[in-house]
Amino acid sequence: MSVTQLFDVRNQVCIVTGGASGIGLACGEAMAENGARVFLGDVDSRRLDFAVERLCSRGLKVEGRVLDVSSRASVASVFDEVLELTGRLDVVFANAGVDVGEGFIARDGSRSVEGALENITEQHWRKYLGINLDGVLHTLQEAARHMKPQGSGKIIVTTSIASLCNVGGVGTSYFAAKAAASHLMRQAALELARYNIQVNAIAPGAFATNIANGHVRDPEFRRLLESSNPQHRVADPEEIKGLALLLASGASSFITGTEIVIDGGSLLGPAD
């Protein structure tokens, strides 16, 4: 089998949540560049329109849908519309997520009162788990609902290295949500294997995206991230494309329930 055949996603139908920017957009772009029909879903309609216009100007088959992953009704509406238009659903990227603010360590290295464990409000907890965890559940549910009858499918969840480690500078609810999403992915993989549906996760480290208003692009914060990475750099979203294509294509036909870290070695710690 040739490489082209192995990674062939031509004419597949793909939905990407959180697809208007960053990692989600890069995943959708990778699929569209290789012949898939891609639907980008995002709550930010302005950014979504810009992304779709840019990709369509290149001749790619991309459409946008306003989608709020914290609402299962919103997710269901978009999935139903896509199925009505195309008659199938091959690949879903459950990517939507948001940063939750600082943790118990503030940017200047001091202890944060707002981020302290005892000061996490119920409103904050529910809001961010509603997006970062419930959003994954809703996407998995709707993907399963449509993929099980056709007996095939690929679902890729964006988790984070936060599901595997802890640091003080990131809000507590983010770690809880990402760790839970990782375990939820494995449970879904176990259940859906019978239906020839592979479910996996991508666990990114530091990528230069718009999350938290693009704080990774702040020179001071970026230098901090780079100093803790053995490659001394932050990744560009383009660097997610190869892994996204692997997990969306037939090349990963015997991979399921796996969380693949893509962090430039950050979990290893600094080398020098």
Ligand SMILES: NC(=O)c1ccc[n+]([C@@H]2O[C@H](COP(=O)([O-])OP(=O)(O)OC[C@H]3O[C@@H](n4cnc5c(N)ncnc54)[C@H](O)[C@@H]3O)[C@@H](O)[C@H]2O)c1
Contents of the next structure:
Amino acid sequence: MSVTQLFDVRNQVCIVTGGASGIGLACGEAMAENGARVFLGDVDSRRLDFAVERLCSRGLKVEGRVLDVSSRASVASVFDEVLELTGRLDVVFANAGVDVGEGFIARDGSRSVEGALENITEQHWRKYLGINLDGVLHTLQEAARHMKPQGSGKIIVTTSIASLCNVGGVGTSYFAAKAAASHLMRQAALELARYNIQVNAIAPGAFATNIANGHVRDPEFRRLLESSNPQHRVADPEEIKGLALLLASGASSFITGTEIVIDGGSLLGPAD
Ligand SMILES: NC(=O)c1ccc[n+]([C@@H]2O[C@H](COP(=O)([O-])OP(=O)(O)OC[C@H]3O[C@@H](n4cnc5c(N)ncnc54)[C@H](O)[C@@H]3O)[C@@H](O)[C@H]2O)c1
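Alt. form predicted in complex with the named molecule, vs. the form predicted alone above:
After this comes the whole thing, all chains and molecules, with the earlier chain placed first.
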């Protein structure tokens, strides 16, 4: 089988949450560049318009829909609309997520009062779990609702290496949400296997996106990230495309319930 046949996603209908920027936008772009019909869903309408305009100007089949993953009703209404328009749903990227602020170690390396365990407020916890965890649940629920009767589908959750390891500088609720999203992905994979629906996760290390107001663009912070990576660099969002296409296409026909790390070796630890 040729590579083209193996990774074929032509005419597939795909929804990407958090699709207006960064990793989600690159996943949607990879799908559209290979002939899929892509719906980018995002809470940021301005960024969404910009992304859709850019991709459509290249002749790609891309549309935007404003949605907030923390609300099941919001996710459901976009999924219903896409199904009404297209009659099917082949691939869903449950990707939307946000940074939650600093953890118990501040950017300057000192202990943070705000990030300390005892100072995490109920409001903070609910808000960020609502996006980073409930958002994944809502997307899985809506994908399952439409894919089960169809008897096919691929769902790809964006977790993080934070689901597998802990560090002080990132906010505590981020770890809890990402680890839970990872385990939720496995449970969904188990439940949906008999319906020919595969569920997997991508666990990125540091990618240069707009997360945390694009803090990776701060040269000092970028140097810090680069120094903790064996390849001494952070990734460009383009570098997610190969893995996105693998998990969205027939090339991954026997892969389900797996979280694939894409971190340039960060989890291995520091190197020279
Ligand atoms: N960039 C990294 O280094 C990195 C590392 C590990 C994991 N991740 C994960 O990758 C995913 C994508 O992040 P990114 O780095 O591309 O960030 P990004 O900020 O560039 O893109 C995230 C997009 O999600 C959207 N979004 C935020 N809240 C939303 C909501 N409630 N509903 C719908 N859309 C919403 C934002 O508007 C934005 O367009 C996130 O789940 C993030 O946790 C990123």
